[in-house]
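Taking the form predicted alone, here's one chain by itself in structure tokens.
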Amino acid sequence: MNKILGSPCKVGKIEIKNRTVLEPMGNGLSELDGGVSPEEIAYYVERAKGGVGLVITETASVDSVTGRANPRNLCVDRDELIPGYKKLADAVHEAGSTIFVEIYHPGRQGMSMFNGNRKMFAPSEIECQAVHQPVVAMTIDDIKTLQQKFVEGAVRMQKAGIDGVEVHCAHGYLLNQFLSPYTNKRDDEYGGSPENRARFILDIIKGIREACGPDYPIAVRFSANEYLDYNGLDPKEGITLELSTQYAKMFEAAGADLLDVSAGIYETMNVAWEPTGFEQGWKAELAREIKKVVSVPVICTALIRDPAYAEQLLEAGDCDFVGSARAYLADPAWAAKAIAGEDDEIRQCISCLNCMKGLMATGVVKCAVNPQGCMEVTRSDIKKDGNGRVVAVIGAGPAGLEAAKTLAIRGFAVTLFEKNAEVGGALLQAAKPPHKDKICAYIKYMKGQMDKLGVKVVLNCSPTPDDIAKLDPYAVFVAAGASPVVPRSIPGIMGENIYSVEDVLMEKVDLSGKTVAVIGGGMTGLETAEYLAAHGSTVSIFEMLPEVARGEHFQNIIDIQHRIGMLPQNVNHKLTAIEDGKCFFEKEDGTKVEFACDAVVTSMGMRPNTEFAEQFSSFPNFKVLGTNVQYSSIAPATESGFMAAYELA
């Protein structure tokens, strides 16, 4: 049991039942008019049922005319939206949690196309280098008008029965822009000194307090450090921790009841929504230092995954609450499991950022390890109708494991075959590069689920059709993965000292002290290069396309380049031959290039093992899953495994 994590704590005069917080995160579920949708309610209710103490919704704009960042942006600027929020509040309360709504305006980080092609509001006419939208410096009248909209939005939330509001001053949105010397170059009463830069926010807090009364909770979320140095800038040009301690005291004095400590802006996005290169607790010092200068409760958000670490932060007095968004996307019941000490039952976030990739690319959030995330309305009614019917699942990678888990929940008798000595499939390899060990926790969780749900796991076995026929199966699912592409037309590629990514990452070969050419600059090639460099190899990367990691989410590219940017990365280099310890390339302009090396590691793509799968096609309810269909990442693999099991009639 984690005693402090499960203990109550007051925010103002409201008591939160425990110290866990579902932090705001865009989910793309609201109605197009900014209203609360049934899908949105279902999402938050599922986390409330999972035991979280405080639910804080995604950002809700105080002005739907000038303040949208995406087409499905919650809004709080119209009375007709109140009934939707009332339904949300009632549902979350019934499920046992307290709920705040986060109110904001995106400012220069909004999208003009969603705001009538208007220029986006900002304290100064400085374009965001991440979204590159046209901006306009706000007039005093603009500021006063928007200040009132924040207050009116809070009043509407109070009328709807929402327990409190969180004023969003973090992540580079409008109020953050006023606080930061990097984006606020004004010389009037809203710029210059820290007190002037904070004036807009302080007046909003005071206005809400006056309009909503002394007992209505007001939280303030702010970036305690913008980490401009992550983007190669002088960190002192923006918000630093030292400056934030001044702001924190001002927020409390103005009437804030809770401080939610985060970091970053869009231009340093990776420190706000971290990819795999960031470790748990890396920014806990921000909350720790803010906690020292205020008396109101403080939320720490620092990639907190492990309940024991969360308890440690609380024991040390570094914070009063521990918050996360992605932890609850991956496992809606993180709070209840964490408080009960059921660590092995938690399906941890692996920091792959598939959620952010989907939100930015399509407006749809999908979790790589939780296929039901943001799909609570359509995917939570798993039928218990298996009735002991036998299903054979071949391949214990992410697709096979997810299929076996879902089938077992439905009551099917599942036999899971795996050719290797342990479950995990390609995940075992994916977990080997630096900072990818988070995947190990997911493998451990899924292995535990197989034991818990009674799945019969047969290891070191690649079954034949005769083996499967003996089971007399109701259905056969094949998730046999993919194999490396080796273009045999390239002279010398089958020669000595030429290895696959699997050879390297599964430690079948030791290339420490060797000069190595990695052929293929996709994310797998880059991660393998990082692994080799960390183990003492001298590595050069060669990619035939004009850029490395094409198609990968930009945050993940930035993340790994921060670590391996010093390694030679040669693009537009097509491998033509390997001979006598040399790789021969042809560049796009026809130039020939030679590279001498001790070893070659090929990372030139993967090909689905379709021939293996096809031999089982005559069985009833035959289904091919995961990378056996198309080689990709963990997310589509788990998605296909879940859907095949969920839809099996």
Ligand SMILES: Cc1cc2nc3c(=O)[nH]c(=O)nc-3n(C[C@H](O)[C@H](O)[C@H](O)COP(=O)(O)O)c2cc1C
Given for the second form:
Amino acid sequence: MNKILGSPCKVGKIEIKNRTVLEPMGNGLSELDGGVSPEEIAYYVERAKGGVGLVITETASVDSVTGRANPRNLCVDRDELIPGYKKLADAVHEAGSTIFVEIYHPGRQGMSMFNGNRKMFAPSEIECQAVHQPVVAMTIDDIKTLQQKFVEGAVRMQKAGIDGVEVHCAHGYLLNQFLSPYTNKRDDEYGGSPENRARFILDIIKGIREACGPDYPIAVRFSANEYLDYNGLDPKEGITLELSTQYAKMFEAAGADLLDVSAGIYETMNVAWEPTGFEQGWKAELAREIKKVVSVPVICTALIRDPAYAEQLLEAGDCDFVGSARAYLADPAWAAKAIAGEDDEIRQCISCLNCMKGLMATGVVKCAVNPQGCMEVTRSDIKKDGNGRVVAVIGAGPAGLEAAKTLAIRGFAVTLFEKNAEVGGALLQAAKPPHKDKICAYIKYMKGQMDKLGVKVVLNCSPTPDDIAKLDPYAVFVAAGASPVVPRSIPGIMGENIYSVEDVLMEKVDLSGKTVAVIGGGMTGLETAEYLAAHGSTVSIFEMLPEVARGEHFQNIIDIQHRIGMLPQNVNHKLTAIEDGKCFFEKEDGTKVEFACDAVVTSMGMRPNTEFAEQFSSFPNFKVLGTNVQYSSIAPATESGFMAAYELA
Ligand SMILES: Cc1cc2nc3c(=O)[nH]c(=O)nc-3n(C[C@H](O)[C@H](O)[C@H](O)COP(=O)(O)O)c2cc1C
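Which structure goes with the form predicted in complex with the named molecule, now that we have seen the form predicted alone?
Shown next: the complete complex, the earlier chain at its head.
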């Protein structure tokens, strides 16, 4: 039981029932006109039912004409949208939580094509180095008009019964751009000094206070450090913690009731929503320092995952609320379980950023560990109709585990076979490189679910069709994973001192002190190279494509390159032979390259174990699950496991 986490706390005049906050998180679920959709309501209700004290919605634009960052941006700029927000507020209240809406304008981080191909508003004409959209410096009239739109948006939310608004001044969006010396080079009353740079925001806060009255809660989310050094810039060019403590005091004096402390801008996106390289609590000092200079409550967001850590932050007085976005995507009931101290019941986020990858690439958010996330309308009603019918699931990787779990919830009698001595499949290997141990918590959770749900787990067993026939199964699901591709046509590839990724990561070989060529610069190759370097090998990476990690979400590439950028990474190098301790490559222009090494590790892709699976194809309701699990592609595996189990007729 985490007592402080479960205790109430006031924000202005209203009381939040506990110290947990669902931080804003784009879910791609709003209507195309900026209205609240049934899917959106279902998403938030699920988390409210899961015990969270305060729900803060994702960004809602105060101007749908100039201020959209994506086609499914919530908007608050029209009265006709109020009924949708009312439904949302009513539904979240009924489920037991308080709800704020985060109002914003993306400024130079918005997308011109979603705004009538207009230039995007910004304090100064400085293009964002991440989205590269055309920008225009706002006139004083533009600022005053938009200020009014923020106020009107807040008034609409109050009319809708939304409990409060959060003014979004973080993550490099328009109001953050005004606060930051990096993006605000104005020489009028909106630039030049902290007071001037804050003027726009302070006038918005005062305007909302005046229009919505003294009791309407106003939260301010801001980046307490832009960490420009993460992008190789001088941190002092942007917002530092020192500067943001000044801003925090100004926000409070202007009437803010709650400060939501975050970090980063698009150019330093990895510090805002972190990939796997960051550890729990790494930026907790930001909230801790802000808390020291204000008397209004403070929310800390710092990759908070473990309930005991959340409790510790509260106990130390570092913050008044603990916030997370992805913890609740991965497990909608994080709050209730965390308060109750049911740590083993929590399905933790693994920081793979599959959610953000989807949001940015297709607008569809999918969680790698929660296949029901953002699909609450279509995937919540798991039928309890298994009636003890027997299902054999072969392979206890992410696909097999998810299938077994869902089948067991449905009431099927599940036997899960695993050829290894423990469950996890390729996840066991995926968890080995530096900073990837977050996956271990997920494996542990799934293992616990097998026990809890009564799945019969048979380890060290690769069953034959005869073994399975003895069960007389109603269905057979095969999640047999994949095996490394070894192109036998390359002379010498079957020789000595040539190893697979599995050999290295599962410690079947020790290459410390050796010079190693890693062949294949996909994310698995890069991670294996990092592992080898961390274990004392001298590593060079060779990739036949013109770039490493092709197809990976850019944040994950930036993350790992921050750590292994110094390792030689030879692109456009096609392996042609391995002989006498040398690798031979051909470059695009036909040039030949030799590389002398003690050992070679191949990471040249994976091939599904289709032949193994096909042996079982004559069984009723036979299904092949999963794909190869590589970095950040756990999602398709869990998705296939869930869907097969969910849809089994
Ligand atoms: C997919 C995704 C969408 C996000 N959308 C928003 C948003 O709309 N507004 C916002 O203030 N923060 C947004 N964030 C940032 C989160 O609120 C949070 O600060 C961040 O994810 C770090 O916390 P976490 O590790 O607990 O998720 C988003 C993060 C992710 C991963």
